[in-house]
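Starting off, we have a lone chain in the form predicted alone, written out as structure tokens.
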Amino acid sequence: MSARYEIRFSGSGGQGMILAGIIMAEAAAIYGDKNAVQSQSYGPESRGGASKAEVIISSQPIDYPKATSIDCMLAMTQEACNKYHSDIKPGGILLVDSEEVKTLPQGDFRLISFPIIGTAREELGKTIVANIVSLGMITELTGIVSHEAVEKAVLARVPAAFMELNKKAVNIGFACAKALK
């Protein structure tokens, strides 16, 4: 692992991007024996406005807590993709929801277009867990934290009544990304 790995989760308010960022940071720091910081930004609207969460993961102390060169980015909306993709470093990964992001950007990064929300709807009957599906996908695509660490972090964050649904969602994410490799 390089000294610093930066992940950006982006979409619109209400899609759970900030929760996904928090879970990824906890997976790395609490369950994964790494250093992590998480920051978030969202528009004045709580639902519908652009939002992003950034996570920096490192085996070394993190000297600057803001993302500057994104290794992996998730874009759940066209607006988020357009607004934030230019920060992806050469050789990075851009994962987009294929149902929402129709105009794909060009760049020196690996572009993966996948129906994340549609998969949550079809496989689980609930689009609310699309953020957890995407978290599983990012975990598998990057290998920056273990499956076990992410699953533990997810289950520590969700209400007891929704543990099984979220466990299925993260595992579907692992499997979908594995099939894309």
Given for the second form:
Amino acid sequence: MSARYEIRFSGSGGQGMILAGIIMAEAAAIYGDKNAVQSQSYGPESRGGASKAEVIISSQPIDYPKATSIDCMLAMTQEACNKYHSDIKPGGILLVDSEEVKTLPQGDFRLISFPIIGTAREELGKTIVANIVSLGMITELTGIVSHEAVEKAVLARVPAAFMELNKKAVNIGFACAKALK
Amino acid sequence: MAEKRKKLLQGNEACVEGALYAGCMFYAGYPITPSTEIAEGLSVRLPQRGGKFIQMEDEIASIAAAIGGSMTGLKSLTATSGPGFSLKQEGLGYACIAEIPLVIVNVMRGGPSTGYPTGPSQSDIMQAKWGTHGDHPAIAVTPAYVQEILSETVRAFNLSEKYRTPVIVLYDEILGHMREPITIPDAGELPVVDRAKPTCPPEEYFPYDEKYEVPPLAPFGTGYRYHVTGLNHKKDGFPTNDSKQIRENNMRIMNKIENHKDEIWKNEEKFLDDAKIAVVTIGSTARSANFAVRVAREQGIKAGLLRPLTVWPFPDKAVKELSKRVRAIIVPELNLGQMVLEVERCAGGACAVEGIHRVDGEPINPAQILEVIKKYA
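Structure of the form predicted in complex with its partner chain (previous: the form predicted alone):
Now the full complex is given, and it begins with the chain already shown.
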């Protein structure tokens, strides 16, 4: 792997983008054998507004905690997509939710538009786990951390009553992305 | 075992761990972004160990309560951000003159006033030294990594207990909110200092006895009765109008820090041995600088980093010495020029000094620093 692998999760406040970032960082640094740093940026609102979480993964110590040249970005809203996609590096990946992001940006990256929220709604009956579905998809698309590490990290972060739901969600994410490969 | 204790923690969560490790038993505060997670964490953890947590009506009351908590013998903490730090200046000065150990965390955000609550800033560097009126001692520690927020919070408590003075832990929103894997140290791994208590009987006790550089502090409620005031005072704590006593009082609280700067200073140096260009910076900006210096070295440029972990008292000696052997010192900081003034003062024209400043709520990135390094290469 290159010195820094950068992932940006973006959407609207309340969609669980920061949680997805935390879980990805834990999968890499606690349940995996890499270094990871997670940072975030959000507005003063607790719901709404563009929000992003960034995860830097490396086999080396990480100094600068913010993304500068993004390997993979997720956008769960049009606003976040517009605001944050310009830092994707040439040949990187942009995964967007197809219901939310209608105007697709052009650029030198692989664009994947997929009904992430729709999948959470139809397959699991709960759109609240769309962030976990997306986490599964990004894991599969990037191959930067193992399925096992991500699943462990997800289960360690969710309340006992929602373990099954989240386990299903992350596995649906793996499968959906595998079909796209 | 060590692997088992590795956790992904937020900077503010690491501050909580540091406070608990140091033996903090009292927290009084008023929540404010981006420091709130410290209050949140301690509200859960302090009662679990028999400590006390109180949310006061505002920041002034919070620091006053923390001073009171400390006077009963409990290690006390209050945490805030810029707007709250402004309010706490009154209590900070009181703790300086009354010589009350206390730790104040300021997680810096954009200002002035309520400014930019969720954005990073380093614009309270001067406030940490000069925010409260009158000549007074100031100690401020400046961690740059989540693990270091834990250890520097412990060091802040230690310094505050040792020198009977308030100590400020100064870091920014990026560090407060970012998560990194850290290891919680075992008991005994880091030193923990407790304040000196009197060994004499209560009737012979003077809280400001000038025969000591740092007089022992008796906890209230243990039979030692004494007076505490924000007025210049005599050794028994009662106010004085005697010019000799006023001078002695003022000089002792300054000198107890001034005479021990060598023990309070702490710097990290990287690639400085043969450096021709040095970057001097703190906190999250030092992380960008570290990145930039590494890239510069890869390109054959002799750049190095001096990172103060104690910004107050300012590391005069290290910067002065550095200025005599480099071509230029670059000072990136998330403000419009504060630390750069101290560096200029220390350099005294011995080398070029150039600041990099940013106040748009975004961090100074490694590329910005590298560009200026190249200018002097």
